[in-house]
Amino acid sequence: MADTKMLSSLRQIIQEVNTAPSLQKALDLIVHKVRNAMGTEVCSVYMLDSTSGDYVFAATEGLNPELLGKVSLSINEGLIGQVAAREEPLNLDRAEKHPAYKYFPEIGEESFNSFLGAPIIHQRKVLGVLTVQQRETRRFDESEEAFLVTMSAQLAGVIAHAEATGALEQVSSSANPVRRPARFKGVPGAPGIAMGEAIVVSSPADLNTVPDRVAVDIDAELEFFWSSLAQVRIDIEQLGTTLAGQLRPEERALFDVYLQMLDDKALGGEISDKIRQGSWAQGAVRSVILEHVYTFERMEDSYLRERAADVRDLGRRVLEYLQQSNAGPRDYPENSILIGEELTASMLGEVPTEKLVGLVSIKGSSNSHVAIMARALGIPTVMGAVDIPLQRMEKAALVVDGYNGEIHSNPSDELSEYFANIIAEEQQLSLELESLRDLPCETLDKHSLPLHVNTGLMSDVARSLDRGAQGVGLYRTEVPFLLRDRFPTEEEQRQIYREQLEAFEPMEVTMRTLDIGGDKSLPYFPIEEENPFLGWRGIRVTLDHPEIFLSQVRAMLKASEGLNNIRIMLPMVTHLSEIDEAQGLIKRAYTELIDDGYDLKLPPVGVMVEVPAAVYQARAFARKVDFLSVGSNDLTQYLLAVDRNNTRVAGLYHSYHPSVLQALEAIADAANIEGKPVTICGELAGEPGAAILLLAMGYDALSMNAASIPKVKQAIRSVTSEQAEEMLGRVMQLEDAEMVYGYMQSKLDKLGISQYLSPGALIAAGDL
């Protein structure tokens, strides 16, 4: 095959799998997309089955399709095994004379010699196994058999979302059907974990988010439906008549053909048949619309291929009307799980408080407005869940985990007994913790260990100062500005700023500058990259823009006036040259605002250090500010060069990686040589095991989400100072992360003290 054909083969197959409705729709347009794409015989799938770990013929042009389903192999049977456990393709002219060749009566295979296939390979898990074949005896060419393991490598993301979606098929083998357990991967948002029912919010005019939900009145639900046709008809004929004088006739009929596809002999009949079946009005709109955009892209001609674009259009129009129909006050079950393709903090406001146990977003990440609010509420929350099928998820059995940012739909008994047993014993250890709340800090031989909150919203600081919080490690300036659709004046700032400065006072309250790009981007103020966590982000932002950081510092140093409890810190620095330039400002505005006639004393100004060439540059840049405070979340990504957003490599994330070990304890050295304080912010900051090696390492305060403050506090009065300092030692030796956390567990349980990690972390929800 020429490259250029493949290369478009490869385009064409892959955008149209990509709309398919279900597993079982891709699998078949994949057969027959390969199978004329390479001019072969014999097109085939067979998929893993996870509960019986075999591999079931599942899909094929070629074959006996009446043998789907009912022929399967296991790892090493057959060519297909052999295939799936050398995960690498097998190329064979004679396909019958190979030693693992089985053959299966009725299924058609035996008067096709050749075969080629290649596993389909998901993050490491071998989904499946695509094959080809023909009568004639030889070898596929390499460049066959290139097309065909790229294929598969191409296709693995797409089956593996369009597996998890098939996951959720009801079985209906009995007379009351029930729903699959499945298990989703995301990120971790908020720890915690929540069980309870879905509830699906879905975007404007959004039809790829519109859940299934039986109709309450079927009847109220096809009056909802032709009036927001009628509506719709209104407003395609008014802008028929609007654009009359600017189209051609031709170009004009294209209105009449709206029309006629909204008449109740087509799209609008079929969208009635759906709603009198059970469907609400939304679901059915989407069910119909989307089954011919996925008939139409299919369409070889070009011509009817864009016509799925009117087709969805019209969609969208009708959706928009009816969403405004069915809007109004919504009941909420007692345990609600918010699941949606993006939550907003608007989304969340509509919850009753006492009712949202939990979240779950498909789109965004652990630093998403969503997320912030969510760790300050307390609510468990996974983001970044990709491949869960909202459509289906509606009033689904749910456990988010977020600890391990996974979600269980439809556990079986003993998963949730599993879970509701954690549950269990977090609020049994919530109780005990309650009396830790006035102790110190400190281990059994007196050496204090500070513990601060990171924090961002007023609704943190009630539930820091419950917990013991003995000061503000890092306050996200960014929130009030994610929050908002402008830029916050310098007086709405300084009110922020001195609310928390007055909830925490007379304890210090250590404030970022405004920290935005990566993943965290203002929408009034976007910035597009193409590798935005080494772009344009944190104190690079605002050195380029001095009016935004001037405007911040001011208010900042505004509202410590007369409590003097602030201290300044500067995010992303990676030069020498951005500390002066930015200390220069600080000093900038502080001498402005004492000519204007304030009361203000200098305040302490800092660096966090997050990426490798601060840990580099620790000494240097101690000598030149107050204090070091590590962000570590940063520092290990960049260490690590692991997206931990991501959820295809978030697996790698390992903040007890033997080299983040490493620079954090190069960095509290440097600090303590130059005597200068250094603490440290971040999700490490508060695990148990790990604050424990950070104070032997030196550090002198942690800051963390309040929850982790009081399992924090016990784990180090459990401790003597000589006892960390061993613990270190032994760890510092050790190589890999998977080691140092066993060897903290072990150690953590001879103290008694090993409930106090993660639940999540201590036996894998899926090993269950």
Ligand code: PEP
Contents of the next structure:
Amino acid sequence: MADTKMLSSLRQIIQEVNTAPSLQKALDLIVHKVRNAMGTEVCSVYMLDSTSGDYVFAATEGLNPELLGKVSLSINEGLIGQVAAREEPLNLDRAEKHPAYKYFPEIGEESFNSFLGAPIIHQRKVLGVLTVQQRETRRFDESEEAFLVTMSAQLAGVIAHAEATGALEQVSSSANPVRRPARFKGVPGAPGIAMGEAIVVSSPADLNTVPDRVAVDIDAELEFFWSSLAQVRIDIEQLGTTLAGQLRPEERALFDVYLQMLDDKALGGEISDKIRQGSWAQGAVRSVILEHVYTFERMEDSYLRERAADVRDLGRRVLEYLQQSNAGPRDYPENSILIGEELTASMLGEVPTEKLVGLVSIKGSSNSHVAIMARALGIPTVMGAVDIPLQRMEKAALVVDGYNGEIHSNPSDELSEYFANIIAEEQQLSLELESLRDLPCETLDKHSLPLHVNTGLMSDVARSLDRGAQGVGLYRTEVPFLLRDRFPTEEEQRQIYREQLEAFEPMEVTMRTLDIGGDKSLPYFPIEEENPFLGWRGIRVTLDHPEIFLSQVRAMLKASEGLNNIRIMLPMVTHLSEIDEAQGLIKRAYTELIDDGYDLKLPPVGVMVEVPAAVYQARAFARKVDFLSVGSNDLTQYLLAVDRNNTRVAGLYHSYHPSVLQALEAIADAANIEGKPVTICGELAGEPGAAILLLAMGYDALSMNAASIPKVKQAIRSVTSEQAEEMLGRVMQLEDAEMVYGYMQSKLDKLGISQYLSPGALIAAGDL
Ligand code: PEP
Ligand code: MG
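Please move on to the form predicted together with phosphoenolpyruvate, as the form predicted alone is already shown.
So here's everything in the complex, that chain up top.
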């Protein structure tokens, strides 16, 4: 096969498989297309049935389809089992001569001599085997082998996604229609565990996010549907008339085609049949429309393929009207877990607060609005759960693990019990810990370690004060910027900042200057970059826009008048010159305000240490500023080269990695030598085990989510400084993050504080 032809068939096949409505359809399409592309006589797929551990004959072109689902091979058994076990392709000119060859009567393999099989591997797991066979006795050549290997590698992700939708049941030898337990990965959005019932929120006019739901009143759903259809018909007729003068006749004819499609003999009829069978109108529209889109997209003729977009557009229009008529208030179950393609802050508002226990969003990261709100409200949240099959999640029993960024659907009894215990323990704990509120955070030998809080919204304030925060270690000023549709004015900012400062006065509030870029883009100031985390971020943006920086600093200074409890902190600093420039601007704003008659004190100015360069220059930085504060979230991301929001590499993101711990210690040493205070405000500070290590490293204060304060306080109050130092000494000799977790967990156990959860402690849940 010529290389260019190969590449284009690869692309086309992947694209088409991606739109298949179910796993079985995807597999059927794969065998059909791969057989054609390679010009072989047989193409088949065997899929892993995770219950039995066998590879099941799941799709074929060329062998006996009657045996689909009936033939299966265990690992190592037959040629398929060989490919799966060795995780490598197997290329044979005479298959039956291979010692592992296994003959299945009636499958129809006897006339095919040569065999090529490639494993389908996703995230290190062999999901299945893709094979081609032909009569001629010859080895497949290198380019054919490369094609099949490339194809399986690309298909692995698509298959894994389709498999996650539960469609694997259809090819499973056990043919059990019961919903199976499944685990989906995302990233932590807000800490905590929630158990409850999934409520799917579909996005406006997005067919892919409409869940399956049983119609409560079939006649009413039919009525909704026909009236929505009538509306769309009117819209299209109007559009046709408005555009009449500007269109060519063949384009105008398209409008007629649209109108015919809506006919009750065409799509309209199919959809209403589905509703009569018991589906709600939106679900019926979704399944009929997507089925047709799939059919059109498979057509060889490119003109017909493009009609897929028309059908989809039509479906979207009908859905839009249906969503308006279905928009009435819903009945939410007691433990509702909202799950949606892209949850927004306003969607949260629709559920009564006492019924909302958890959130799952397919798109977004820990910095999305909704995650910020969730942290403020204390609702366990998982973001970026890309593999969740939204359409099938309605009413599913879910566990949201906001510590690890995982969701368990239809959990086994064992797993449910495990998480129910954690929830009960946490509730018990927070009751017990309430008594800690007014006790000092100090070690058994009276070494004190102030605990600060990270804030962003006004609603954070009450919770923070409730839990005994001793100041704000990080006020993320971008949060009020994110929640608006334009830059807030200087006066608006002054008022917002004043509220924070007044609420905590006389305690100190550390305000960070605007930290946008990376994954935090303001809707009204979009930053589009290939590599945003290494791009225009934090101080780099504000130094390029002194007008934004100056107005923010002026607002902060004015807000602090008469209170004098503010500290200013600069994010993402990499070069010493950035500190000089920022300080120059801060001084300028200060002098101008003094000239204007304000009664102000110049506040302390500090920098965040969150890029590796800053670790090596920590002493030089410390000499220039009044304090250092470590952003361990970014520091971990940059030291380990792991995107903090990418679920694919989430398993590699370890703040207990020895290199991170060494960096943290080096920063504390640098600040201590220069005689400047050093604090930490990343998530790590909120972990009880880490807090003990940070104390021993010489950190002067820790800043964390309000929810973590009691646990951390309890941990610090359970050790002596000497014990903490001993633990640190031991940990710094360990060479692996898992070993550090293990060691710290056993130490916490011995101290009798094992029930204080840390993300590391929950890792074992995945094995249940
Ligand atoms: C950090 O990077 O650790 C930090 C505290 O800042 P943010 O999470 O807002 O980037
Ligand atoms: Mg940061």
